[in-house]
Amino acid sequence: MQVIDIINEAIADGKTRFTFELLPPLKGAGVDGVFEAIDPLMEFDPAYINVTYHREDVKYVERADGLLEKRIVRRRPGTVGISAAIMKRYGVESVPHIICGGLSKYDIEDALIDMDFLGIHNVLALRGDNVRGEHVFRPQPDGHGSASELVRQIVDMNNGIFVDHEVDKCAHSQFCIGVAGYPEKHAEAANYETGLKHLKEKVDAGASYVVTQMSFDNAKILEFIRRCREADITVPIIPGIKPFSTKAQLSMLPQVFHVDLPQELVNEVEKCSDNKQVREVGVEWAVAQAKELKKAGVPVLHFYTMGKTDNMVKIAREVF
């Protein structure tokens, strides 16, 4: 089933559902940890489950002569395989992420073919991050420089058009494509309006829905939705919520994800004596956010869990 159909059913029913995203396990870790994270949430009927994609990382290893050797490593492979395993085990749709960073058009095409063979018909198309330590995004040779280009490739494949136009007749894929939106502006966008322009390009290219970057301020999320509608972005918009969990996130989240933290939330986290208390504050904040957005009529809420779902279970019990 395509995600857009799930979203439209929720809209028709007037019932807000939820989804969450998981990280693929570290290389060599196996799948048990993923299943252990999902199991407690199944009683709350998640709409679908996202699986992130992680590009190559840089590792420096000291050689015998004392010099450092640069190596490229993949710490979390397996996005497509984990997505298929989730679908087989739980009978719930999976949405693997696919990115431009580190992949050529041919790599992307191969990954999409594998997904199609495995019965995965949903994908979240992202540009992806810069290589660690680099301040400018560099496309892979024969790759894409933007998510809108990636969306167009996926749409082309749905229409039977492959990278080298080497196939005349084929079984067409049927990927439903989601893309990312930024309620607090993409870090690289010149301004808010430019960010909306780029989002509209992704939607016009063929995206069926938008999932937002995490935001801890519902006013900014609802304002983003309003401004999207004014910009003629009419597809469903799924707000993203991140349950706060550690004191270190007070500086890490603004630095890495370029989001502002409401002062009220900062004050409550700073009062906590340990991260156990921080997680409780995070649950309370996420519950309040979710209830308000649910009341506003959003069809689905997306939760960034980072693979740890004990706090998500508490949220789901209160809201869904």
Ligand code: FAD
Given for the second form:
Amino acid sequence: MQVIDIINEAIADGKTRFTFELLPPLKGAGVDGVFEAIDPLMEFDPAYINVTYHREDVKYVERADGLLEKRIVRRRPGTVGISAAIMKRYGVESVPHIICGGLSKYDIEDALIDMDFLGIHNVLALRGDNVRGEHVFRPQPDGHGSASELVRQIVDMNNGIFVDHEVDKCAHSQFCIGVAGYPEKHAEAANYETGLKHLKEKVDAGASYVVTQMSFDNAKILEFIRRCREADITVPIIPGIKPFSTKAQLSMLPQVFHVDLPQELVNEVEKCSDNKQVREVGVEWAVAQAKELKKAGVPVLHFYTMGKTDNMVKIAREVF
Ligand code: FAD
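Please supply the corresponding structure for the form predicted in complex with flavin-adenine dinucleotide (the preceding block corresponds to the form predicted on its own).
Entire complex below, previous chain first.
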């Protein structure tokens, strides 16, 4: 089933559902950890499950002569395989993420063909971030520079147009495509309006829905939805919520994701004496956010779990 149909059903039923995002296991780890994270959430009937995609990382290793050697490492491969394993085990739709960073159009096409063979018909199309240590995003030779180009490639494939234009007749893929939106502006966007213009490009290219970057402030999420509608972005918008979970996130989340933390949340986290307490504060904050967004009528909420779901179970019990 396509995610857009699931979203539209939720809209028709007036019932807010949820999805959560998981990471593929670290290379060498088995799939069991992922299943252990999902198992306790299945009783709450998630609408679908997202699986992130991770580009190559850069590591510097000291050599015997004291010089540093640059090595490329891939820590979390397996997005497509894990997505298929989730669908097979739980009978729930999975949504693998796919990125431009580090991949050529051919690599992307290969991944999409694998997904299609495995019965995966949903994908979240993203540009991805810069390689660690680089300040600008550099597309792969023969790759894409923005998510809208990636969306166009997926739409082309749905229409039977492959990268090398060598296929005349084919079984058409039917990917439903989601894209990312930024209630607090993407760090590289010149301003809010420009960010919306680029979001509209992705939707006009063929995306069926938008998932937002995490925000801890519902006023910003609802304002973003309002501004999208004003900008004629009419597809469903799925707000992203991150249950706050460690003190280190007070500086890490603003640095990495370019989001503001409301002062009230910062105060509550600072009062905590350990991360167990921080996790409880995070659950309370996420529950309050989710309840309010549910009241506002959003069809699906997207939870960023970073792979650990004990807090998500508490949230699901309270809200869904
Ligand atoms: P784009 O839409 O291409 O936008 C990137 C920047 O370029 C924006 O500032 C935009 O305004 C600008 N831009 C776009 N088009 C143009 C244009 N034509 N001309 C000039 N500027 C332009 N990253 C991963 O690596 N793996 C994941 O699994 C992953 N999952 C994510 C899930 C969600 C829900 C979200 C919100 C983000 C996720 N990310 C993931 C992070 C994402 O890859 C980064 O935020 C990335 O920096 C931007 O991706 P994008 O798809 O929004 O890019």
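Think of the rigid core as the biggest set of C-alphas that the two forms share within 1.5 Å after superposition. The structure displayed is predicted, hence computed values, not measured ones. Shifts are known only where both forms have a C-alpha. Residue numbers count along the first chain shown, from 1.
Undergrad: Kindly list the runs, ordered along the sequence, of 3+ consecutive residues whose C-alpha shifts are all 2 Å or more between these two forms once the two forms are aligned on their core.
TA: After superposition, only residues 61-68 shift as a run.
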